[in-house]
Amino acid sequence: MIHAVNLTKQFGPVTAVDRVSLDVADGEVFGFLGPNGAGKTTTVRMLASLISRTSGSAEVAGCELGKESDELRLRSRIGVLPENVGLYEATSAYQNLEYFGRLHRVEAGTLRANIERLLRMMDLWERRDAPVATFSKGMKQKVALARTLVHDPILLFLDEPTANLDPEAAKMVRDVILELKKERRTIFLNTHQLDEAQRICDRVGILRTRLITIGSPDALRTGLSGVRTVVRLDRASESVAQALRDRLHVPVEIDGDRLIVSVRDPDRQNPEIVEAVVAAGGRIREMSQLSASLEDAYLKIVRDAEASS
């Protein structure tokens, strides 16, 4: 769906995006993470052909960026939700969607059906004729999402869709994004919300002008410190810990009544842990998995990039 090679954007002497190469598959939810000023929004604007690139190339939704004959086709295939939603607040939710649908030249009958389907999805159908100015922030964001979808695009660019929303409104918007994910929409999501990225995204990329890394949230988390199995016992002893080391040949730490065991394959190794602990005379009270959060991984990756730059 997206194939970018060495995509670069300079504003005068400032390089905002530096040689970014990435691929996003059809039906994938791809999260773009990075500190303020990292170039995330600039990258989205280039990929959506809202601004020109300085160098590099990209193919987006089957269209070549910069190719004049592909510009209108690209507009019909993508939907863009900017950070500032830009709705016409004096008019109704229905009128907002109708106006943008007409701009995309959606046939009248199809447009009516799309608007009703989207407003029902957003739980706004009963408020369809109310002025947008009377809506809460979360409701406005849902109208903006519906506007992004009104022409049935195959690729969505969502730039900070839950920014500046209260927790309830942010959850409302996240729930809609999860519904879109179930529909196998391809979504390119800029976000500062790491918990949001961890729950929604198939893969994430971390940008700091340059693309530092790409991977699934789980791969980035486990890559930071690996996966560890925590075994809580009636009493943790050095003899039980040593029995685990001898059986699995992995590091084992004692922390109070817990043994913390570094593992590579929990599904395979956890039963061996149980067998070794019981054989050594230990009584297990509880077992759980411990791994770094995406936030931990993100902060370490960004700090390491800053230190090496």
Given for the second form:
Amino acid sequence: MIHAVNLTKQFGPVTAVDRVSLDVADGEVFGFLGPNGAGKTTTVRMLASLISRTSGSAEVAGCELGKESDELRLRSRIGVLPENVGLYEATSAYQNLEYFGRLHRVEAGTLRANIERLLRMMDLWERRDAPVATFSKGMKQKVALARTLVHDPILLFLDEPTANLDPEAAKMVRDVILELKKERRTIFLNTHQLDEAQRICDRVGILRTRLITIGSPDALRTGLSGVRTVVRLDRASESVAQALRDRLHVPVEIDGDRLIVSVRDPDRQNPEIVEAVVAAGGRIREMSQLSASLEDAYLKIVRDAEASS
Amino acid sequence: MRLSQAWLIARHDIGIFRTKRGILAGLVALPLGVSVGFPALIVYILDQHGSADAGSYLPGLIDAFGFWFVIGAAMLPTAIAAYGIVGEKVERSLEPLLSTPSTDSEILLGKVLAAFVPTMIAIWAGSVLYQVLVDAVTRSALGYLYYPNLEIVLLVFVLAPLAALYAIEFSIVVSARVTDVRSGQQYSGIIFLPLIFLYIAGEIGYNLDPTVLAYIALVFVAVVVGLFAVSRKTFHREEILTRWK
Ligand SMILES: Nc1ncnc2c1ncn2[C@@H]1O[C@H](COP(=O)(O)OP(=O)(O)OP(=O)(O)O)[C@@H](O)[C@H]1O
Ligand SMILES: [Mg+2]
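Beyond the form predicted on its own, can we have the form predicted together with its partner chain?
Next comes the full complex, and the chain you just saw is listed first.
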């Protein structure tokens, strides 16, 4: 759906996005993470053909970026939810959607059906005729999200859709995104919410002007610090720890009544841990899995990148 | 460029400013004031001077009054044009608008039409009323129907549209550089200067006959084309998204 090669954007002397190459598959939800000013918005604007690129190339939704004849076609296939909702406050939710549907040349009957379906999905159908100015932030965000969907795009760019929303509103927006994921739409999601990325995205990329890393949230988490299995015993002794080291050849630490075992493949290694502990005379009270959160992984990756630049 | 896409945008803008009482009031009040006020003034003057030598001073006076439709055509659209740009900036709705399958020219033309069409409807409606009333009050004094004539046709069908376009383009270029409607309109004040000069010239005796009007029209065409190039350059998506404040 997206195939970008060395995408670069300079604003005068400032390089906002530096040689970013990435691929997003059909139906994939791709999370784009990165600190403020990393270039996430700039990348989305380039991919959505809203601004030009300084160099590099990209194919988006079957259209080539920068090819004039492809531009309108591209914009009719994608939906963009910008950082600022940008609704017409004096007009109603319905009118906002209707205007954009017409700009996208959606046939009148289809448009009416789409608007009703979307506003019902967002739980806003009852409020459809009220001016958007009277809506809460969360409601406005949902109207804006509905607006990006009114022409049934195959690819969505969502720029921080849950930023500045209270937890409940953020959850509502997230649920809608999950709904869209079920419909197999491709979604490019800029976000600062790491738990959101972990829950929703198939893969994430971490950007800091350059693309630092890319992979599934799980791969990023485990690839970074590995997984640790925590075994709580009656009494954690050095002899049991040594028995584990001998059997599994992995690092084992003692922390009070707990043994902390670094494992690579918990599904295969955890049963072995149980066997080894029992064989060494240890009595297991509890076992649990400890893994780095995506947040830990993210912070480490970004700090390492900062340190090396 | 698809005219239908531009018209869609224009209709949306017209729908929004229709709810703004200030803009609507101007659209009605100014043409109405000119088309009723000046004939009333003529009635008063005829009453004071008598109609004996009306043929010597009335035509000059009526022509100068007619020029107000050109001035009006430049005055009326500035608020709409400024609102069309600054309003989108305030609501931050330009980015979503630019992400629809519309070209920059279509959006720009939409903005121009939103200001141009209502203005010209108001000006033309006002000028019809003006001509009817002027004829009604001067017919017996002059002994013939003054309107319609070539001058008024040139004024309302050539000069007024050009003046409107000139004012709209100017407002758009200014609005791109300001952040609120009020300061946009303040700058637009200087739009009227050349028109006021022309008006005064007409008043103090320079004859605004069809040849002179045609020359003025040519100058206007040059200005409109020049400003179009500037506004086209200003209204460029890259500029809008990365430089506009
Ligand atoms: N119009 C512009 N002119 C000059 N520099 C710009 C412009 N827009 C963005 N930049 C710079 O480009 C860099 C990337 O900005 P961008 O908005 O893409 O970051 P972001 O990842 O979206 O940040 P945030 O998380 O704050 O939204 C920043 O250093 C920013 O200052
Ligand atoms: Mg951003």
